[in-house]
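Given as structure tokens, the chain that follows is alone and in the form predicted on its own.
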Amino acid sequence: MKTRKVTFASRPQNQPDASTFAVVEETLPQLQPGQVLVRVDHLSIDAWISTMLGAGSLHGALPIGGTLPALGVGTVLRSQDPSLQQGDAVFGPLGAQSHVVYPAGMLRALDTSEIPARAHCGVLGLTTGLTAWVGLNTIGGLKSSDTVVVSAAAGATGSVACEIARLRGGRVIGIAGGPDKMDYLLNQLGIAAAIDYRSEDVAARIKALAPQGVNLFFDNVGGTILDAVLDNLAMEARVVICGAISQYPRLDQVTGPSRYLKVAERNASMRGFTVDYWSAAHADAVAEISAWQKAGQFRLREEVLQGIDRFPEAMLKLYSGHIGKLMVAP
């Protein structure tokens, strides 16, 4: 059995490009006791993958020649472990490849009777739905009376954060770039207001849209966007640092917030988090998101690129303004 995989070909100086990646074919090892052969069905394309391409990365530096990491769902084709059977749907760190031989203990079996497996890359995904839920609720203490601002609001995690805040009764303002994203946020996700950072003064628009200040900010961007919101915090506001995609291409020269003293002035808090650290909250997140999903209340847009050879293209889309959840089906 052979697998096609995407490997790390060269370390980018700034943002990755086509030369950063290579697609190779390899023969898989013989299946051993305790292992399973998995066909990879869907891979989650996430910003954290790009952080591993630099020399000093948040999640560790990927070595040249290494397989690109990715979370995903797949189907067990053969099993040498009693915990997983042929045909089982599984979730795990499958990597950017079409097939993989893994220890069964690295994978989690999925119940697909009501919700399809690929939802575990999207609304129920660790890096998407669960991250948004934990950030808003466990870290941010979301209240129905909150004015909530979400940056990178048209991306995967941002979209779900907007939806959770809306479904919980919050007044949601999304920040994104371009008219297509404005249309998506307002007319598909149905949030209260949207700010186009490419054509509008973000700080001025926040002040106009939230004259009493922002109660909860879910930040995926950092940089000047973070400063603009810090300048418009309500008393006792909560700022949740989920990510900082504006800073990822130059992690050795991160620009911190220049308006952080507003946190003290407003008796506010600013806290970062990683979703895996808060595993005790995952069951509650899955239960609530699953209920909304079954009721048809989520509107997250999905884009699926077909073929593992398109994984590099999908990674580059992270920097070119995709909308919603991006996946690859190997």
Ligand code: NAP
The other form holds:
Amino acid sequence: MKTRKVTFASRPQNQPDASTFAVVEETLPQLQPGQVLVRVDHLSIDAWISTMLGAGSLHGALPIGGTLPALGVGTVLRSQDPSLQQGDAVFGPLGAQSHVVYPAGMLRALDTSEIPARAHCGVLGLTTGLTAWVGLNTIGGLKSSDTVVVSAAAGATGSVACEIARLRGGRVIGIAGGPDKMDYLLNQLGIAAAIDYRSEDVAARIKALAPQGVNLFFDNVGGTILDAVLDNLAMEARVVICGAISQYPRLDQVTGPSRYLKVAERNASMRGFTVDYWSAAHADAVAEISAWQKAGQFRLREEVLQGIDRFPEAMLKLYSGHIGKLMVAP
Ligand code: NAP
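Right, and the form predicted together with this ligand of this protein, after the form predicted on its own?
Up next: the whole complex, starting with the chain shown before.
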């Protein structure tokens, strides 16, 4: 049996482009005891994948020729392990490929009776919904009285962060780029206000929208946007560093916050996190998000590109603009 996969063809100087990736076909190995053959159904397109393309990478540099890493959901086609049966839906680090032979222990069986498997790339995804929940609650101590600002608010993690903060009663201000994203944030996600960082003065708009200051900032972007929010913190604000996508193309030349002394002045805290480190919180996150999802309370938009050959295009969209959760269906 063959698999079609996306490999790392060349290391980009700055942002990745089409020459960064190659699509190849390979024959899969024979199934051994303890292994399963999985058809990959949906892959989660995540910013962390792009952090592995540079030489001095945040999560370790991907070797040239290696298969692009990706989390995803799939269906067991054949099993040589008693823990998984043919037809089971599974979640795991499936990689950018159409089929894969893996040890069963690398995969988690999913209960799809009430929530479809692909939600485990989106609202229940480790790198999307669980990241938003852990960042806001475990790290940020979200309160219903908070004025919450979210950057990259119309992306995957940002959208779910907006939704969780809104569902908990917070007043949510989203920052994103372009009129379509403003429309999505205000009219689909239903948050209180949206700021277009491409055409507006972010610091001035936050000052006008939150005259008492920002209580909780969930930052996905870093750079100048982080500075603009630091200038408008409320007393005892919490700044949660989820990521810094504006800095990923040049991790060897990261621009740190020049307004960080505001943290001292406002008696605030600034704390980063990685979602996998906080695994003890995941069960609570899954329980609360699942309840909202079953009640139909999430409005996260999903964009699914069909075919593994479109994985490179999906990766480039992370920088050129997409709305909500981006996935590839191999
Ligand atoms: P995403 O938000 O769906 O996509 C990235 C978004 O970033 C784009 O839609 C784009 O939106 C925005 N962006 C790109 N370049 C930018 C720039 N130079 N300045 C401002 N905005 C820019 O991606 P995601 O996978 O959900 O990741 C979002 C963030 O969460 C990333 O920083 C990622 O590293 C972080 N994350 C952290 C953890 C953790 O454990 N801490 C886990 C998962 C993800 P615009 O069109 O609005 O610019």
